[in-house]
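Only one chain comes next, encoded as structure tokens, the form predicted on its own.
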Amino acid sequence: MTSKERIRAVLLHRKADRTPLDFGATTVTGIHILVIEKLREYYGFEKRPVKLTEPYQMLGEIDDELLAAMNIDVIGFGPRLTMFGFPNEGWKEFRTFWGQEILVPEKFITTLDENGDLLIYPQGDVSFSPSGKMPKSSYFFDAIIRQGPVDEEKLNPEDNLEEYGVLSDEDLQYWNKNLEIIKRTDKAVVANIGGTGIGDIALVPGTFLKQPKGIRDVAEWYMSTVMRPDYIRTIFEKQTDIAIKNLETVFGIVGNEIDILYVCGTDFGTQNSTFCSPETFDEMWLPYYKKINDWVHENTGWKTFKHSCGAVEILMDRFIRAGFDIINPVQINARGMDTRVLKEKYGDKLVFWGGGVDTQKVLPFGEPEEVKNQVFEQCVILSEGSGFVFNTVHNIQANVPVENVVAMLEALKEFNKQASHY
């Protein structure tokens, strides 16, 4: 099988050749960029300095060596802009707090404050108040809250629609761009074409408008589901009516070319419960979702992805009325996370994407034989009758020893080997 038809085998719950990986296909499956350092390193490589892709979160190119050492299914495209606002072109030479030299964007443009942390800027404009900042021991970015009090009475939803509109010729001209890719590759292609993420916190503090509107504090946003409902329910509404539009504009570009749509990267889950109650997810987000999902099915032939970190258990069944057909990660060390139950339960009518190993414990902490057995020990529950796409609890980490990684790469391809002969 190409790695292609492996991934939509998987998507349709039929038996592929091999249990595929993803791996910086997403921003929620990828891995940081001193990792990919070390793991280049590893496979003995050139030495050069990885480009940063996702400056948030600090991850890494997986480029077509990585690609191809790490026997990778899926690759990833992502909207024009970064989470600051400025694109991925331009690159020049940055120095990192831990010594790494790396690849950044043109507009990646940076100060310290008096702590010697570091400060970027929206767009790259540092007229403009920062809107992220790395402390000097941190690996990533931190959002930067940019909200002054709120005035009840000159409240807007306009104000927290500013980032969503529709696609500018700048975007199609990068959507045309990217079809000359996907239609040359036999991985399969994950599209995140965004304005889909509903209420997603990554997404509230407006890291990439330079001065954002409306209600941008994390804590503010979250008493507004219950303090404010008709503010939020106007807001979804009427993002999910531009990301239509949207969808409907990038599928006249790229049609079935690419296999799966990332909506959203929206956690719903802490490490013991949830963040509402189903009773608020089914009032607040599963309509739009829905109205999503059901575009996409109606309209095309992708598979929808939604991510959730934490104990979402009770949730899993309103993933599925809301027409999602992927759930990552698998937060295995969360309450009620059991993929023996998950698998049982839902196996049949969602693809568990990732899961495959801890990665607040395990991954960066344990011995690599340890990582070995928990990998091989996922594998077997989550791969039973097809649907599942190996990938770890979120993003690999930049204090993970590559040691580590190798090992949880070398079990996969043992489970394979032993899993083909059956």
Given for the second form:
Amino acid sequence: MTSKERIRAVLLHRKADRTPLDFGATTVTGIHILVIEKLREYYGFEKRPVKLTEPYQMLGEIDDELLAAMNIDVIGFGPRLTMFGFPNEGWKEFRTFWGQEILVPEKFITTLDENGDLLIYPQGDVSFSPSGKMPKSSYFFDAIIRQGPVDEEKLNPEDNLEEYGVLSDEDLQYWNKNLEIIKRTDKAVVANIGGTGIGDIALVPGTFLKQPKGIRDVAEWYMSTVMRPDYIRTIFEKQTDIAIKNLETVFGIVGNEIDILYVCGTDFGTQNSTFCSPETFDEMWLPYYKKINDWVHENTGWKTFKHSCGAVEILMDRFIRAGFDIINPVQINARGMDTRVLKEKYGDKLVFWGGGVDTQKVLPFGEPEEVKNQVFEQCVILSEGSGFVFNTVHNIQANVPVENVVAMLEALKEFNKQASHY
Amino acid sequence: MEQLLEQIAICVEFGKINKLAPYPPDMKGQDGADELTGKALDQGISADDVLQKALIKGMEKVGIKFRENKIFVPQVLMSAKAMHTAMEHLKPSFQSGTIRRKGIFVIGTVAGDLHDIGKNLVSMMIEGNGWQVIDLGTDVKPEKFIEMAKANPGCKVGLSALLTTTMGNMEKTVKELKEQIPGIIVLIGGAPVNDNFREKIGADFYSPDPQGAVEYLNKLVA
Ligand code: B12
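Having gone through the form predicted on its own, I am curious about the other one (the form predicted in complex with its partner chain); can you provide its structure?
Next comes the full complex, this chain leading.
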């Protein structure tokens, strides 16, 4: 089987020759640049600066050498512009706080503040206030909240819709260019066209906008979901309509050459609970998700991907009703996220993309042996009857020892060898 | 008087800020924490009574309902907002010292970490329980915690960490605090943290939710 055939089989809950693997196809299944450098070193590849592909979380490019060495089955394309509103082009060298030489896009423009923390500017434009900050002791950026005073009378949902527009000519060129790679690869392809994430708290601060308007503060946004539900619903509704138009356009270019649509990264779970009640989910989110998923299923052969961290067992039924095919990251260490239960209750309807190893204890702090054992155990549970794409729980963070990443990959290989004898 | 205090407590519990506030829908058009607190003080009810018998009572219900997953982050934030609106009226009494608070609680998210939703909830809940809270924000270096703890003798300190990459900074902060200020009480919390980790790094108390911290702090001053 080629990688593409393998993933397609798994997405249809059919038997594949082995459990497929993703690293780097999305911005929630990636690897921090520091670990990428260590992995290249481990495999004995030429030492060279890693390319930064996602500047907010500092995720790096999984190049062809790594794709092959790690046996990765899927590649991905994000929107043309990154979280800070610039395209990934015109590479230049940059040295991180931890002394790593990397390549960053031309418009990755930074300054240091009075504490020595790193500031980054929206669309690389220093005439506006910075939209991200990386503290000296951190490994990635955080959004700088730029929230003006909220005047109830003047609140206009359009202000929160600035980032959701019809795709530009440049966007279309970008997808046309991607199409060449997409056609050539034997890997499965995930596409995130942007604008389909409904109320994602990571996007609310508008780090890509020069001067965001509307509700941009995290707490203010959460409160708005109960205090100004009509405002929020209007945003969701208009955003959904624009998104569907854009999906039509992109489908016109790439057709069924892509396999999966990354729809939404809104986190509904905390460690022990959810951010809203299931009833609120039904009322505020489900209708819009359903509209997008229905459009995709009626008009394309794509499968749809939903990311939500945390304890979301209670919402799984609803994700299914909303029409999602794939759920990620399967945060196995959060309350109620026992993969045996999840697989048993939802395994025939949802593909689990992640959950291969715990990332709060085992992967960063465990011994390689522990990592192996857990990976093996999770694979046994999650691969049963197909419907599982291997990934950790969320991106591999900067502090994960490379030995543990290697142990994880070895365990997966071992599992695949044994499983093929079933 | 009892009835007015009861009404304020209800406003805090359900997040009714003021008369104009559209939330919660079933209290539309009614007086909120803002108007009712003003009324209470005008009627000669003491600021201390407003704090003890209305705000603390309301916030306690919030803490319990949140722990039991009956309400969620947005509702807690609304309640905290109602509480803060009421507290504005009490400010002069806080400043003149006519209201006695239970103590000072210094809180922050540790260095390198910028998750603050949970830390903010803890901060609000403890404030709503009658403590003076000094919130240092996110990415707080050990030196900053030490500086604030030294400036406020007897204060208790709360640390929040949501990432495995910052748990080490939490450990470092606890160690340095304990070295510099022997006997200082340190509480910890956040998604990847648990009681084993607390024991390992020598902090005094771990709680998975704000209400646990409130109950622990209250025991200390009981
Ligand atoms: C919301 C969220 C975000 C938001 C944060 C917004 C903000 N301003 O805080 C955004 C989207 C920006 C974000 C970003 C990231 N996140 Co995040 N995030 C979450 C999420 C989904 C929920 C956290 C939350 O707010 N919960 C709600 C509050 C109410 O709960 P809480 O914080 O746990 O706090 C409660 C208790 O813990 C306790 N408590 C907390 N502090 C204290 C302190 C004391 C003293 C006490 C007593 C109690 C206490 O009381 C609180 C109230 O009940 C968690 C998932 C999870 N399982 O927790 C991931 C999670 C924490 N994130 C994670 C990651 C990896 C990230 C990123 C690093 C992503 C990346 N680069 O790969 C980024 C970087 C963030 C940054 N720059 O610092 C991982 C961490 C895993 C790990 N290895 O450590 C998690 C666990 C998700 C996962 N799937 O694994 N994130």
